[in-house]
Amino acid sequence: MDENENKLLEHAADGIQEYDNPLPGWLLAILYASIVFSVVYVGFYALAFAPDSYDAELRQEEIADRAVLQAYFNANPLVPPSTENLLAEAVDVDVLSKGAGRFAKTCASCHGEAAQGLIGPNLVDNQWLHGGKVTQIFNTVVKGVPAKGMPPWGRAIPPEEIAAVVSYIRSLQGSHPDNPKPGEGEVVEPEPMPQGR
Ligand code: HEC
């Protein structure tokens, strides 16, 4: 009887039997090491034992990344559609529904469902930090204000959708959502829309 015979397990499946061999040491070592690693990893990153400086570092990097994007759009500006176009589309129901959809998906988390302002300023009154003309709003959305937490959207959103969001924002001018954030910045009277609204 060769030594392997002893290790044959009792059971058989369709005549196939198996040995009772232990896993090789190196494989077990990897298994145990990854279990230990996972505990440390989850504790550090998921359960927030990480020092605060880790979060701060992440935020800094995010701002730096966005600043690079902003610099890119400073050097290669996206030409906004004409003022006439942006204003004309602010009364076009198809464009508005596209703009509203994008706003709900991408902007509402910071500016509020009804653009009443949350983390970011309200976008319904006539006060603007970065200019209230529709072409200026278009530029703000493209380039963002990375240092203040407004991401640059020029790469993430196709230009015609940015235009639709800008027209949508223009259409919200003078609306009175609940709990508006107090106005910030200079007063700019909204440019008149085709129907004089
Ligand atoms: C992560 C949060 C965040 C998201 C998401 C966000 N914004 Fe902002 N936004 C801000 C902040 C913060 C400011 C204020 C910047 C400042 O203080 O200069 C701002 C400013 C603005 C301004 C300028 C307002 C002014 O007074 O001049 C516009 C316009 C704007 N955002 C539009 C948008 C649009 C459109 C979207 C979606 C495509 C969007 N934002 C998504 C945070 C955000």
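This structure is a prediction, so every number in the text was calculated from the model and none was measured. Only the largest set of C-alpha atoms that superpose within 1.5 Å between the two forms is called the rigid core. Numbering follows the first chain given and starts at 1. Compared with the form predicted alone:
- After superposition on the rigid core, the Cα of K143 moves by less than 2 Å between the two forms.
- The rigid-core alignment places the CA of E186 less than 2 Å apart between the two forms.
- Comparing forms between the two forms, one finds the smaller rigid domain rotated against the larger by 48 degrees.
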Second form
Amino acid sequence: MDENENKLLEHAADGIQEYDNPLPGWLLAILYASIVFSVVYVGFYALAFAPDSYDAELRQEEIADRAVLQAYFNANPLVPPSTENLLAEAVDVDVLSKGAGRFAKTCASCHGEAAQGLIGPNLVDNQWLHGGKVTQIFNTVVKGVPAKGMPPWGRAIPPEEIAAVVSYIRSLQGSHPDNPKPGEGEVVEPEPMPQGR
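Mind giving me the form predicted alone, seeing as the form predicted together with heme C was just shown?
The following holds one chain only.
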């Protein structure tokens, strides 16, 4: 006699029967413990039963992280190229190609493939949240805007690539991509491009 014969369930589907093989006890214990843990976790943190000190600790850690980042930039200042250089590179085909490649890798996920704005703001109009002059854009890319989710790229991208990205962004100003995000911030007239563009 087959040892599993008495474990067959009574129901059948298209002549196929199922064995009654329960999960091992240790696996069921892990499952039930995970369910209990998730209910307690959600109740404690998501439903605001966490102590007030929890939010204070998070704020202190954020302030400490910003201080470390600022100390790094103070110790390793990244001076932006001159306005003239950034604008001159905004018409240089090789620089624009390098800037477009870096923009696609680093910036497009938030600002859109055509800089039309997605999560991040639109970069093709003349409204800017953190300054629209090319040197201000350079500093924004270097230091980021952590409060709004933009990471500081000054530690991750070589300075010449940051300059190329900024020149590329300047070259896009005034373009009209599909479905641009509405402008945000102050109106800043872009610096004039070099003659011969």
